[in-house]
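Listed next as structure tokens is one chain, alone, in the form predicted on its own.
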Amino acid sequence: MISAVERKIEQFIIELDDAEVMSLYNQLPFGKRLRAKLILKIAGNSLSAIKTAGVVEMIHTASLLHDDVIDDAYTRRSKPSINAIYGDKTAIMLGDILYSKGFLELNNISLEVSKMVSNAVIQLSLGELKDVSLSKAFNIDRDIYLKMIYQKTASLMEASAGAGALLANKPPKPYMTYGCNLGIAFQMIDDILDITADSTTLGKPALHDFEEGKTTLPYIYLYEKLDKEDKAKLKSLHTKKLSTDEQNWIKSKMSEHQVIEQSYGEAKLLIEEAISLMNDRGESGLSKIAIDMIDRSF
């Protein structure tokens, strides 16, 4: 069914009647198209179902184009990023179009999915302003965190299981909540294989995200465990290029403090909670999908 996602998605661009979008498109990377297998795992593979799967994605990747630029990532899954490739301006302007198609295409399928899913965009949008924020000083407030990462990356997930629901005539509230759970530890997951993976798994540098600046679970829990002179040490590392002494120092105080563990398991269990709502509907599918996401190497 994924294939008839790819289908109507490569319709809607060139509907767009621009040979430069759709070369630039075709350039694009493609990731598992999870919140499209969300849709069509709760709604089935009727035209409704597509269609939205097919804006899901479109507004997921325009959401990527535009944290490439505000990330300055010049790679994305191990291939040169759209804006490394033709400059932020050309990416930000993709990401636009994406953006505009995918709303104009909302408004063909249903009042219901629209609003919800364009909710999650304003949410999104709001969480990308958040991690900018957040990126400028060491954030130890894991409510913060949460909040940032629900917003960034959980709202859109947790709409795709809404809207699924909706197309398929089944209460939203416990799909949303499987996908808003989903979504949290997902982004959970990413942060701690940011450095956990290696850089080649990554497709890039380990620890980027401390760098960066984004202070992600294990440095808040790291920071609430280290006496004062290591907290000190650790927040003199934020945003700095990291040397491989200074990246050992701080694997190594995470591997003490076992902060790794922690973090993965408050993800474990916000998928078991998810697991357990799906399990309880009868949803075996949706339960697979949830485990394949923790148990993932990226």
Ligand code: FPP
Given for the second form:
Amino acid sequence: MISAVERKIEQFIIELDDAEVMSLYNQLPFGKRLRAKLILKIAGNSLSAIKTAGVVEMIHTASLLHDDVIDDAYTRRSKPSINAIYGDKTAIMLGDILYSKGFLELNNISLEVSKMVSNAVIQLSLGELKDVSLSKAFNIDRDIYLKMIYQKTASLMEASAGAGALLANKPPKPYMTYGCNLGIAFQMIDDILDITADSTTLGKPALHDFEEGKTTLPYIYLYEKLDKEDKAKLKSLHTKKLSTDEQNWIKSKMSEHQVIEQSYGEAKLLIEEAISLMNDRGESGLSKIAIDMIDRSF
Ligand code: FPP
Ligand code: MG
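Moving on from the form predicted on its own, please list the structure of the form predicted in complex with the ligand.
Zooming out: every chain and molecule, the one shown earlier first.
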């Protein structure tokens, strides 16, 4: 039924009546449509659910268009990003158009769903701002990292699951917790893959996060475990363009201290919690989406 969401998004784009936007939209790489799948799995395939799923995916796409400008990222899902091909101005404006149209369509769904999604977009914008500010210094505070990834990534998954529940007259709270856990685990895995996956699979340069100033969970755990001298060395590499030797040093220290396993274990725990919460409600159909989240390689 995910194809119904694709058709709905295409209809929203056609309604904009602008050939340039249509052409740009057609050049965007297909995503995993995770948030849409979450909504349809929880709410079923009603027209409201399909519309909500379309809106959330448009907002998510908009946020990634902006994120690639903010992160100076020139690839997205192994393809050149819109900012790489057409420049920052086009990428920003395409993002603005997609999320504005999304918000307009939200008004045709329900006030409750609209509030849930709008509030999440505030959170994700606050989270992105925090991500940028944190990148300016070497952050070693795990709680600050967790709050930032909750806002930047988990808030929209939490709202997607919550909106799905509202549309199906189910209690939103447990579904929101499920979505929140999935979102935090998703971002943790995303941050781990930046270190472990090869750049071809990932579609972006490896260890890009650290060069960008992002001290993600494995770096926070590594810093805790290093001796004084190595702590200083790691700190000195922060935000630098890393040589192959420096990349290998970071990776070998991570392997020595098993921080990837530690971080992955934490993401896995969140997924297990989410699955068990849904199993308690007889929603075993929601397990697969959760498992796919930690099994992914890109
Ligand atoms: C990806 O993070 C970024 C996000 C999930 C959120 C981005 C949010 C904004 C830019 C706020 C603006 C919102 C709208 C609606 C325009 P990442 O850089 O860690 O992930 P990546 O590896 O996929 O780039
Ligand atoms: Mg990014």
